[in-house]
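Coming up is one lone chain in structure tokens, specifically the form predicted on its own.
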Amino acid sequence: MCGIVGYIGKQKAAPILLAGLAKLEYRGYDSAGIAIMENGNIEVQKDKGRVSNLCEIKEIENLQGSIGIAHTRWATHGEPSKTNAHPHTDSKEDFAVVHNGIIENYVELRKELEGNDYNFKSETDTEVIPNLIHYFYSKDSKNDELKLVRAVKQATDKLIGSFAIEVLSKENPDIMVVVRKDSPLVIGKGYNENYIASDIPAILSYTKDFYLLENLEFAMLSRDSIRFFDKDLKEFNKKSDTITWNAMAADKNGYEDYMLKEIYEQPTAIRETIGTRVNEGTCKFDELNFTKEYLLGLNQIYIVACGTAMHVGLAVKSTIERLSKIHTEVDIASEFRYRKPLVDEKTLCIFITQSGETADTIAALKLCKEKGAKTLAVTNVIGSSITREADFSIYTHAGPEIAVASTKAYTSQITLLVLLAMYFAQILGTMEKQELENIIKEMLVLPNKLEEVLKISEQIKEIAKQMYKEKDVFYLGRGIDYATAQEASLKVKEISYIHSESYAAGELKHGTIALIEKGINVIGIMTDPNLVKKTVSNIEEIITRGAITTVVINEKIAQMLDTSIFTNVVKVPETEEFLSPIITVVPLQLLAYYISKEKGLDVDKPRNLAKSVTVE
């Protein structure tokens, strides 16, 4: 979950590092720090709290060095504190390290090092790394240009767990060494300068040319060169990738918060996701080589994900089943591996992750590969870790998502997976051509309908003013609307800290209705004409018990109902049933946003949460 930045060049490193850390704040963190090579010494400055605290340290202004590393920490071992913040040095202060990941065997390594007269200041797992590097460096009698790389390699050979590491050395003041295993790390190539980061957006304003490190690849950086080595330290040439994102996409563009900006970016994100896949009335996934024989041979599809991405799976499960006629299950990645899932070569496993770095999801993917299943990653980040593990990868075109609470990634992922279901149906012949064309036609106008939804934000603001003091909120839905209720409930929990629960509306009478009392807020979602009468009956049961009710309905449903029985009615445009979760979730995203704003909370960086959960 931590963020990493590095710079080596001719400019002052500190301002570049601090700017990079600010770009990484969305990942979630509790402390921050930098280390600068300064007159042959390593100068470390760090503090608990926000990057802004770091910027206020007067000593940082005086740092002139042009080589440095920086870090935002999310505590895993040791409480959030200045001592536990990164960077960490060895006990002789010859090496400095920042690290993203978890070292599982750090206790054993720490005891070994203490037995060799190394002292420790922090409670972190990371501090063993610079001390290991010092140990192996001091034992190496060969003083050549690769001595530091060898020491880093020998140190990482001892580590069990995940890591992305940047290393500074007093003995090698003009180079930096980096390596990764199961944690993200990219290198940006400049002119007489090079950049390192855990995420592309952190350094996208400086370069568009990136090297995407694979597991156990080492890089030695100087101001004008980057040398790559494999796990056996054999040097090799590596091809760079050009990233076409606009750096301004990571800025707020005049919006008060990133989350609000990203909610309003959804029409564009979905338009671009659709535009890459629809051609002349058909769906295209040229990178997939699934044949009719392969799809016919499948017993099941598994969709595996965490949090919001898991709700995407729930929102598209029935779509995949109804269009392709393939049995589909949705599972939580953190639980999946531990229940011995029935996966084999007749299973297609789909893994959804916005960042492509979600540790639980990647671990589940590896298990499925071991069992012989084909694996397909759905992500927003080209070159992310999961894309290098999966057999196949398909991408949303949402652009960088900075706010911790996901919005545009969620709707883009649903869009992409509906297109995938239609693609399967094309191959299998399980859809009539006219039905396919009708869905595509409706999908092409979906961005325009989302723009219409965004125009009702003032109504949503007023509802938020009625709700923001609540302690408990309930969301109800049936069928595909239940998946939307689950995501909407999560959004309120994430950013407003209001206790919220979502239920299948028909389950109310099986226990949950005991929680309903006068004045409690209940939000119902109704888009399916076949289920609307039953859902209304469920909501009437809670109205009679004094609940305040808000319903999200489309225009067709509004014509079927006496809406005067509800406290608030939010109308959205009608769309194809499979696409309705994309439409109905937007006003509920706005509701969560405005409730949080009414409470005066930090919308983009809610407490205790991180954007990329890169540890299990």
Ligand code: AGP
Contents of the next structure:
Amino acid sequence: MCGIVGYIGKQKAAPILLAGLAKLEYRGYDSAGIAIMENGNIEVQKDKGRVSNLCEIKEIENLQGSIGIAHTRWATHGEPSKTNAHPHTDSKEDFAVVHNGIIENYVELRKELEGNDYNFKSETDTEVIPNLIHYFYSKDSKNDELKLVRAVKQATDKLIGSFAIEVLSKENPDIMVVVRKDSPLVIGKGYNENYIASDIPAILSYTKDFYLLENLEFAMLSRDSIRFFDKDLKEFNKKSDTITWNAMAADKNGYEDYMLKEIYEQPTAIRETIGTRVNEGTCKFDELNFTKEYLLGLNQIYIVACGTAMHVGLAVKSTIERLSKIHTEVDIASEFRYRKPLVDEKTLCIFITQSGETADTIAALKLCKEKGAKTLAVTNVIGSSITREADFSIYTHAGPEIAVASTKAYTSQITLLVLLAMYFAQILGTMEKQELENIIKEMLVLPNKLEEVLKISEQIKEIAKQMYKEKDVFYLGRGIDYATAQEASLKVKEISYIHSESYAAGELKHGTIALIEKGINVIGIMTDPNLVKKTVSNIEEIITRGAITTVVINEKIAQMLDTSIFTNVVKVPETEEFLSPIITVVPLQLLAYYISKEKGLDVDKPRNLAKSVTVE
Ligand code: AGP
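Next, report the structure of the form predicted together with this ligand; the form predicted on its own has already been given.
Time for the whole complex; same chain goes first.
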């Protein structure tokens, strides 16, 4: 987690770095800091709290330097405090470092360094890095232009763990060195200036040309050059990538919060994700060369992911099984990787991750590769770490998702996986042509239906007003609606801090119904005509016990029921069964959003969370 930014050019660095940090704040927001090369000295300013606190430090305005590094922190080692905030310097203050990641062996390294007269000020794992660099730099008698990169390499050779690092050196005031391992870092190429960031949105307004640094690649940047070195410090040429996202996509664009903007972007995100993948009633995945023989030989599909991305797996599991007839399992990455999963060369493992940087998901992928399985990454970020590990990558085209609570990534991922299920079915011949065409037809009108759903936000606002003071809320559903219940429950937990549980409606009477008492809020999701009667009888059981009920249903279901028994009825357009989670989740995303707003919370940056979880 944590966000890092760097600038080397001719402009004043501080404003560029602060603007970059503000854009990266979703990665961590408990302290922030900046280091600027100022007349041959490294000036460090940092503070506890948000980037806005840092911006208020008067001294920063006076910093004229045009080279600098900056950091916004999500604490792992050491409490959030000014001392533990980055940048960290070595004890002689010759080097400054910002770091994203975790150094697992920092205790031993710190002891070794203390034995060599290095002193430590903070409780962080990071502080060993500038001290190690100092140690190796001062031991190196060769005074050539590569001395700094050599010291950084020798220091990183000692590190166990993950890191993306930027280094400033007093003796080398016109260069900066960066390196990464298992933590993201991109370099943006400008004209007589270069940029560094943990991810692209932070510097998208300055350049569209990026270098995606691979594990253990080093870069030495000056104002007008970027030199790349491999893990043995052999210099090589690297090709840049051009990003098509526009800078506006990473701004709030008039919305009060990123989350609201991203909820409203869902029709576009889905249109873009479908893109040209459907053509004359068929689905195209040209980048996957799966044959009928390969798919027939599969023993199962494993979907592995975390949080909301894992809920996507739950929402598409039965779709994949029913359309392609391939047995499909879904697992949480942090559990999967430690329980010796039954995966072999006959398993197709699918990893869903918006950021492409989630540590547990990437580790699970590596494990599956070791076991000989084919790996397929489903991500939103081109060039993200997972795409460099996976055998195949397919992309959602949701644009940058900045709010910590995932919304448009979720619905785009379901869209892409339903398309994938149809692609498998096409190859295997497990679906009637007509059935395939019907789903595709329905998928193409889905964005318009979502636009309809977004019009009911006033009704949702009213329900939020009734609910925001509650301490508990329950979400119920059966079948595919149970997956939506789980995602809706996570949304309300993470941004409004209300305790919430999701249950398969039929499970209630096996224990949980004991918690239902007068006045408790229960939200039911019902879209399947075959299951609705059963879910309604479960809801009636809780109404009898005094619960306040809100149901999310479609027109067809509304006609089948006496809806007067429910406190609130949220109607959404009807759609194809497999696509229904894409529609039903939207009012529930809005509900979590408006509850959070009613409570006056920071919707985009909920407490204790960060957007990309790059630590285990
Ligand atoms: C979503 O609202 C959450 N903040 C979180 O569960 C997220 O989905 C999870 O951390 C996985 O992230 P990824 O998709 O980037 O791998």
